[in-house]
Structure formats: structure tokens, C-alpha cells
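Just the one chain here, the form predicted alone, laid out as C-alpha cells.
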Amino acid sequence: MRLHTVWLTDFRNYETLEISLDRGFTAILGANGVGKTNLVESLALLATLKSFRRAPTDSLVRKGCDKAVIRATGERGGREVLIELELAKGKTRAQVNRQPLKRTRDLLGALRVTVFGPDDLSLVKEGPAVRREFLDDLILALDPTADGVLSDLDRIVKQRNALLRQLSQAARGRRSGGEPGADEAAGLTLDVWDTKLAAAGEHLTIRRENLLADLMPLVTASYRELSDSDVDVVATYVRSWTTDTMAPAIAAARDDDVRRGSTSIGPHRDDVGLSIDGFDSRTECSQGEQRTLALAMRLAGHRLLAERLDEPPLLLLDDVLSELDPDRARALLASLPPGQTVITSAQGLPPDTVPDQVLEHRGGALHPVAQAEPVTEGDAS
């Protein structure tokens, strides 16, 4: 889907805002703190119903207001599409072409986005949860029905953890002289959840591993484009178990799981190891290399989606230029993939950059900038 026009009402710092986007490369320039990231956040919400900044719904509503509204029109397959979101405290309501959505997955196929921002350095530097989420978000973008698999696995782990805590408390009670409770029945129920965990966990793990294998050649290619270097980028999916199938590992870990009251085996404990020319990206690479790798991963995911779907996702690059050296910033803009792209910047654009549309953010509104010549650093910031 290609976005045409977006309207915001009482979203973040915006009382009202209307923006029309070019079908190609749009640059949104303006000083820090004027709301450029808020605008990008609203565009991403239209596709995912969640903030890429991990903000709760309440914080998305302008202070003093009861709700925020995001509306957007676009085109998909030659037909106009209208997406409407209403964000209120504790809940989000979504409609596509005036039809309320019953499930999140019903929105996931309407508009797809790829977002990269300064915080995406966490893809490389932080713990495993960020990398797992990266893979799962790509799986969902490729197949919205996978939402059911992820939801089922989350429910299974929560139910199993509840039983593990119950058994752990019962064991502590016996050690302190208490009477045995209903822990035998809980143990039998745990067998059921172990079976469910093994089935759902193996299914998701295989999907992640296959996706990572398809993704890595694109990550390497993107990294080389950005860095102008012939390096090898390697990603290894690290399972939380070493047996051929998950069931024996779950059984072997049960005593420890009961003692801890949590599930130690499953996709929720897996990781992705990353290296550049054999050096561990988390501990042995520079921050510049880490940032380039994080950006390469996002661009690779974007290109994979574009290859497999009928049209490329909307690419959103929020303040990424300030985090790159001039050569890598130029390389990024020179290698933008086909499709609709929105970039925000507080420092202008590299020399000789020619966006299809330039909007300057000032006075709480977006103003078109005439382009008689390429936009250079500082022209509109």
C-alpha cells in the first residue's frame, strides 16, 4: 500500500496535522523537538498498532485529551484504502474502509512498514529479546496469520510458568513441614503444557531459522553497500536447547524450571549471534560498525519483504543520518530501495541529495520546500 494523505488529531504534540506524501522519497526537515519522530511513530502505528518507541497508548494521546485519531488514505492494487485508528486510554480501535477489525492480524496485511531509528542500535548491542522481536515482526509482515502462532506460544509459556510457580510453592511447603497439596494434579497438567510447548516452540523456531537463512545474504549485501567494504556478516540462530527435538530438553529441565518457577527452554529464550569478519558484534566491534549492522538488518528485512510481497513496504528512517558518518549517510541515500520512503533529519541532507519531496517542520506545521537544486546540509534545518 502506498500512503497518500495522513491526518492526526490530538496525537502526541499535534492538535491537528495533515500531510500528503510523495510516492517516492520524502524528506522531513526541522529542528529537534518539533515532533518529527512523533509523525513517524503515527505512520508506523497505522501498520502495526504498536509504538516502535515502546510507548504505552496513554502517552500517545495529547495531554488533556481523551483520545487521539490517526487517519490515512492510500492505494493498494489500484484501489483506495482508508485506515482509521482511535487511541484511548487502555484501548485501540482500528477500521479499514470503515469496517472495524476484530483481530490485530486483520490490519497487518493492509499496510507494511520498515522503521529504523536511533534506538535500533539495540538490535546489536542489547539482549536477545530485541533480536527475537525483529525476526517475529518480519514473520508477521510476511504472514499475518502467524499472529496466532505467536499468541499461542505466549499463552502456553504463561500457563506453564503459572503451574511451575504452583509446584515450586508446594515443594517449599513440603520442605517446611507443610502438607502435600494438589501438586500431583498440577504435575499432570504440566505434562500437557510441555507437549504444547514442544509443538508450538519447534514450529516457531524452524520458521525463525529459515527466515534468518534467507535474510543473511541481504544483510551482508546491505552492510557492504553502506560501509563500502568487503566484509562477511554472519548470523547464527542460538537455540535454548541442544537436543534434536525440544521435548527431551523440556523434560530434562523440568526440575530446574520448578525450582525457578519459570520456563527455560523454548523460542522465548533463544538468541541470534552476530559477527562481522569473525568479531562478535556486541563486544568486539565499534559503535559505528554496530550501527551500520543494525541499519543493514532493517534494510535487509525491507528488501526481503519487497521481494516476497506484491509491493515494497513504506520505509521510515527517523533521524538516522545524524548517527552515520558522511560517507555512510551518502551511501544510504544513494542505495535507497524502490518504493515510498520517509526520512526525518534535523541537520539537513548530504550534498547532492535530491528527494522527490521536501517538507520543513516549523510552527507546528509542515511546509513544502521548493527544489530548484539538490538539498544540502543546513538548507532547511
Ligand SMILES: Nc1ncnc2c1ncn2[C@@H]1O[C@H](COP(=O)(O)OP(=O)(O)O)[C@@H](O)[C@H]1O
Contents of the next structure:
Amino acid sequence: MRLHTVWLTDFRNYETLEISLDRGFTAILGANGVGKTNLVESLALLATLKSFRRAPTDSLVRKGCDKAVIRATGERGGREVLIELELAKGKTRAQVNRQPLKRTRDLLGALRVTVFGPDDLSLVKEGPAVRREFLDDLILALDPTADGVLSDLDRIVKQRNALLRQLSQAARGRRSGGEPGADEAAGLTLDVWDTKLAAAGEHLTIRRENLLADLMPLVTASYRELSDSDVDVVATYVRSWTTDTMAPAIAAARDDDVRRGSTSIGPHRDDVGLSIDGFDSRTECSQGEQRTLALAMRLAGHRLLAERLDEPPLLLLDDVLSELDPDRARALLASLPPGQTVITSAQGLPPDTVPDQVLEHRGGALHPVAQAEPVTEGDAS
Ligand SMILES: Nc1ncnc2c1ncn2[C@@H]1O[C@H](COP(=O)(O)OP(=O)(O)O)[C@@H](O)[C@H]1O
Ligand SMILES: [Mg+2]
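Structure of the form predicted in complex with the named molecule, please, following the form predicted alone?
And the full complex, kicking off with our chain again.
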């Protein structure tokens, strides 16, 4: 789906804002703090219903207001699409073409986005949770029905953890002279959760591993393009178990899990290891290399979606130019994949960039900026 016009009401710092996007490349320029990232966040929310900054709904609503509204018109396969989101404390409502959505997945199919922002460095630098989420978000964008698998797994781990804590309390009670045998039933229930965990866990692990294998050639290609080099980027999916199947590992970890009151085996404990030319990206690469790798991963995800889906996702690049050295910034803009793209910048654009539309963010509104006509040979006389 391609976005036409988006209206914000009481969203973050905006009382109201209207923005019309070009079908190609829109650049939004404005000083720090004017609300560029907020705007990008609102566009991404239209696709995913969650803040890419991991902000709770409360902070999305303008201070002192009860609810925020994001309304957008767009087009898909020649048909008009209207998406309406209402964000209120503890409650988010979404409608597509005035039909309320029953599940998040119904929205996930309408608009798809790829977002990259300065915080995305965490994809390379921080703990495994961010990399797991990166893979899971791509799985979801490719197949919205996968939200069933993801939420099942989430529920299984939570319920199993609750039971583990119950068992560990019972064990402590026994040691201090309590009634023995009270936890037998709980032990049997744990068997049930172990079986569910193994089934859902293996399924998701294999999906993530397959996705990563498909993604890596694109990550390497994007990294090489951005850095004008021929390095090798390698990713290794690191499972939380080493047995062939998951069930024996879950069984072997059971006593420890009971003691700790948490589940140590499963996709929620896996990681993705990344290296550039053999150097560990987390501990051995420079900040510049980490930033380029994070961007290459996002762009690779974007390209994979563009290849597999009927149209490329909306690409949102928030304030990335300031973080890249001039050569990499130019390489990024030169290698932008086709499709609708929004780039924000506080610095302006590299000299030879030609966006289809430039908007200046000033005084709480967006103002079109006339662009210099390209100089042709005839003009010189
Ligand atoms: N819920 C909110 N209500 C009102 N203002 C907000 C809210 N959340 C953030 N802001 C304001 O938004 C501004 C930052 O916007 P941001 O999009 O990060 O700016 P930038 O243009 O630098 O990306 C801050 O000044 C902050 O006070
Ligand atoms: Mg910003």
C-alpha cells in the first residue's frame, strides 16, 4: 500500500498535522526537537500498531489529552484505503475502511514499513532481544498469520514460568517440613507445557533460521554497497539448546528451571551472532561499522520484503544521514531501493540528492520547498 495523506490529532507534540507524501522519495527537513521522529513514529504505527521506539501508548498521546488519532489515506491495487487508529490510555482501536479490526494481524497486511533510526544501533550493540525481535517482525511482515505462533509461544513461556515458580515454592516448603506430594499434579501439568514449548519452539526456531539464511546475502550486499568494500558479513543463529530436537534439552534443564523459576530453553533465549570479516560485531567492530551493519540489516529486510511481496514496504529513514560519514550517506541515497521512501534530516541533504518532494518542518507545520531545476546543457548559453 502506498500512503497519500496522513492526519495527526493530539499525537505526541502535534495538536494537528497534515502531510501528503510523494509516491517516491520525500525528504523532511527540520531542526532538532520539531517532531520529525514523532512523525515517522506515527507512520510506522499505521503499519505495526506499535511504537518503533518501544514507547507505551501513554507517551504517544499529547500531554494533557485523552487520545491520539492517526488517520491515513492510501492506495492498494488501484483501490483507496483508509486506516484510522485511535490511541488511548490502555486501549488502541484500529479501523481499515471503517471496519474495526479484530486482530493486529488484520492490520499487518494493509501497510508494511521498514523503519531505521539512530537507536537501531542497538540491533548490533545490545543484547539478543533486539535481534530476535528483528527476525520476528520480518516473519510477521511476510506472513501476518505468524502472530499466532508468536503469541502462543509467549503464552506458553509465561504459563510455564508461573508453574515453575509454583513448583519451586512447593519444593522450598517441603524442605522446611511442609506437606510432600502436593506438587505432583503441577509436575504433570509441567509435562504438558514442556510438550507445547518444544512444538512451538522448534517451529519458530526453524522459521527464524530459514529467514536469516535468506537474509544474509542481502545484508552482505547492502553492507558492501554502503561501505564500498568487499567484506564478508556472517550471521550465526545461536540456539539455546544443542540437542537435535528441543524436547530432551527442556527435560534436561527442568531441575534448573524449577530452581530459577524461569524457562531457559526456547526461542526466547536464542541469539544471532554477527561478524564482519571475522570480527565480532558487538565487541570488536568500530561504532561506524556497527552503524553500517545495523543499517545494512534493515535495508536487507526491506529488500527481502520487496522481493517477496507484491510491492515494496514504505521505507522510513529517521535522521540516519547525520550518523553516517558523507561517503556512506551518499552511497545510501544512491542505492535506495525503489518504492515510497521518507527520510528526515536535521542537517539537510548531501549536495547531489534529488528527492521527489522536500518538506520543511517549521512552526509546527510542513512547508513544501521548491527544488532547484536540474541544470541542462542548453541553460548555459
Ligand atoms: N506525549 C507528548 N506530548 C507532547 N509533546 C511530546 C510528547 N512526546 C514527545 N513530545 C515532544 O516531542 C519533541 C521531540 O520530537 P522528536 O520527534 O523527537 O523531534 P526530532 O525532530 O528531533 O526528531 C520533544 O520536544 C518532546 O517534548
Ligand atoms: Mg529525531
